[in-house]
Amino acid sequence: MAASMICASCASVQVSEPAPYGVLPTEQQVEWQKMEFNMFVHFGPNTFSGDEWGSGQEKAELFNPTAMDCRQWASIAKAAGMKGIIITGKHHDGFCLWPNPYSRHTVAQSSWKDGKGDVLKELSDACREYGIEFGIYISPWDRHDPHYGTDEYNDVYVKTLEHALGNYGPVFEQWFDGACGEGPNGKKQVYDWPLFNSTVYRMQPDAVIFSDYGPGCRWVGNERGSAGRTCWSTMEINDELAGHPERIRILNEGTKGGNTWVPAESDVSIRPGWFWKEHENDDVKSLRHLLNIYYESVGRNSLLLLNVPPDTRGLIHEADSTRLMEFCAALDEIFSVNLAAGAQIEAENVRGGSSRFSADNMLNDEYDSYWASDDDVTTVSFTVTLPEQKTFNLVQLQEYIPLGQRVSAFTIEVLNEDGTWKQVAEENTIGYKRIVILPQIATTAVRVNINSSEACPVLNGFALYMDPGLNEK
């Protein structure tokens, strides 16, 4: 059995869990945090016009895929690994992917399926059936309606919300963007963001809600699929962030000791734009562009949001399918095995010498496991030593994020032959999930020194893994 350092005589005592540290993630937002990759979808007008934001002035009738297939895109979604959709049900245009009653911009006034198509409920249904989950974005922002700039537009806003939240199902993410135009009167509108929250909770109470600032998850400050490498799940929101000048920077990298809890997401397409275009069928990312974005983002405490646009068939195109397919099995090849399995790991400290935190806890597979050290002591190291030597540049770290996020300066050792360690990084946190990318490295021992923590440091996870063309040059 590997050893943890655990006092025989004490681990028979009760000895209770760690306290909760600052705020706290819901239930919800752990669970949606576990999903990690999702699939983005942009669709409506756009995809046929090649424009990225439309006029809202474009014709209903230039909606019109010729063989829309939902399934299609769910099941190219579940292929990937991916464990939810979000759809764009309304963008900027004001185009409604739905019958909205509420709109005179919908599919309901398109020539496709004779006006009587609906695109969430497909898309819902598919969902349904492939075991994944659905969301939707609806863009405050609406340059069709005439209301948009207006003190009545925010209650039609909502009803347009009500209709789309209450006919499809359980909806585990809204995504509201946060662009704001000019309404007729040439005033912008002034979004009532509270009013927009409580629609959606009290409509779908499980869902998170996306936007800059939450309230569920926030936008990570860019477009590329890059959280920070500080990067903190907790915020400090408060009504000077939006004015702030380092607005961007806190956005990536979080607050330490925030007021709320809500973690990174990082948005970024497999094109170059949003919406299909035919010229960019050649110009799909890399799968080392992706495999990065994935280390960039689920590594560094973010959930992963790729969009992957629908073309004028109304089908996943063939070259995003594909490079889907290879990034999937690119993951499954570097993510199957954990180097790390039969090693034994030994704590310089284990919570009142109980074999309930046992350093041990790190290399199972069960989430709700984990090792912690006493309430003071909140530097130490923990040694991981292989059954045999292992050549690995991967190192992934996890916290047990449901009593918070603690540890905010770590370094990784490895044991040289002489037996002296060589310290090969040296980072800031950890958060739901951490991969440290390092140069390739042969070794028979690692060691994890916790060097600054908030609280006394709670992880449930430890691996170590190689991805064999990450240092190819």
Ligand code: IPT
Second form
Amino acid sequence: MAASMICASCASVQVSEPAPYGVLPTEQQVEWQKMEFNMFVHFGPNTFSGDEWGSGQEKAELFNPTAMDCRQWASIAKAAGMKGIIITGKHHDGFCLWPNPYSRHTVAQSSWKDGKGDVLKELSDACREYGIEFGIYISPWDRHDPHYGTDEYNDVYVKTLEHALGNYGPVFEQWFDGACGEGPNGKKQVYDWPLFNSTVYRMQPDAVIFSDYGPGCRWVGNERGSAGRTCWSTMEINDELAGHPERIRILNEGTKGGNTWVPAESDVSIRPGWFWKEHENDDVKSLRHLLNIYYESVGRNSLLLLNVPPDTRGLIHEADSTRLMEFCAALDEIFSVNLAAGAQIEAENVRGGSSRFSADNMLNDEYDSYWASDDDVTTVSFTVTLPEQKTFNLVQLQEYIPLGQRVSAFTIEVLNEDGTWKQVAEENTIGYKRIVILPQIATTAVRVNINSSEACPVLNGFALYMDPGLNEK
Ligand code: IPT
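Would you mind giving the form predicted in complex with the ligand, to go alongside the form predicted alone above?
Let's see the whole complex now, leading with the same chain.
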């Protein structure tokens, strides 16, 4: 029987699904990765002072938005296709956007709404109303709290975490910024990360915890929104990592066969800075820049967390919302139609010859159906024969990550008019999603050659798309 044929009788024989390879994502990490694109909101005293890192000496009265409307933030995020919002509940200056009873540097001490305002409540309510998830950033570094740099600080910080995580409903992501400098008393703080993480999980069992090294998701190693062309969702987490000379590269690329599943999150601001500034209203990133960030984050097995900072009104500025709508419209135009729809897709090997693992599964919208090869087949190709010639410049591949991340080298070829094949791409990893950028190509067939895989490949997505502005000089 030709390897590409699906054996009718085999269909009746139960062919086992591939064994998981390596460390695996939790259900929460899979659902988190499917969010793909979320909003970061940097808002606080820095919005009014023009600083990026407040000194911690700011007066609470400095925080006084004139027309804050979190429903506007949530409606814009929803319209832009973002699935969640993460807000800086407490940035490095120590000011809390909610009436935190364990601090005297909060909205309760400000004149905003006569000290009765609560940004976390208004935002969590708005997220619930618009059907998007709510997340909280609480900076471990605190330049205001006099306890910082002493053993007592970790207890104060845990009480702050408990209060923020216990009063505003479900929190999908807890964000621990790793920026850390001297405290008001000139001392470095030794953080009790096991205590912090266990506190989060006790209060919010389904939360994904962000920090440089997870445990839920990791920093991508830069603030440009750019994951590595090679990007593993696994890392070798050990005590040497923090001081490793190649720490940033390891964060950016991950580690093949690493001992922990900790996917990359690409945090980047729509503006030059993290907080809103009047003089940067004309410096909102261009549509092409945002599209390139999308390809280098979501298109490289990473989640895109795009920061959109509200202004001193407490509203997302028109320049930002307009650009976000342009971005969403462009993504819809590019990704709404899979140009490979209706294609014949044939693999050199199909697991057990069973239709359950047919290559056709890469073209349907069922996330949990996938193509897989036999266990001993880790170098294998599949060919996509299009119903007619198509023109495209993006190839999208997806691995079924609940069974682990496997593919470590692949090439893409396209069929020439003379019947020969031309290699147009050579890459390493795929992961949850890999979008390979190509010159504009017109062909009737595409071949993907998996040249190295750590276990039998398991792919649940193949697509071709066209970004009309991508190849312009
Ligand atoms: C940087 C932190 O050092 C890092 O731990 C991470 O939190 C990152 O921010 C998130 O963007 S600080 C920045 C000035 C590089």
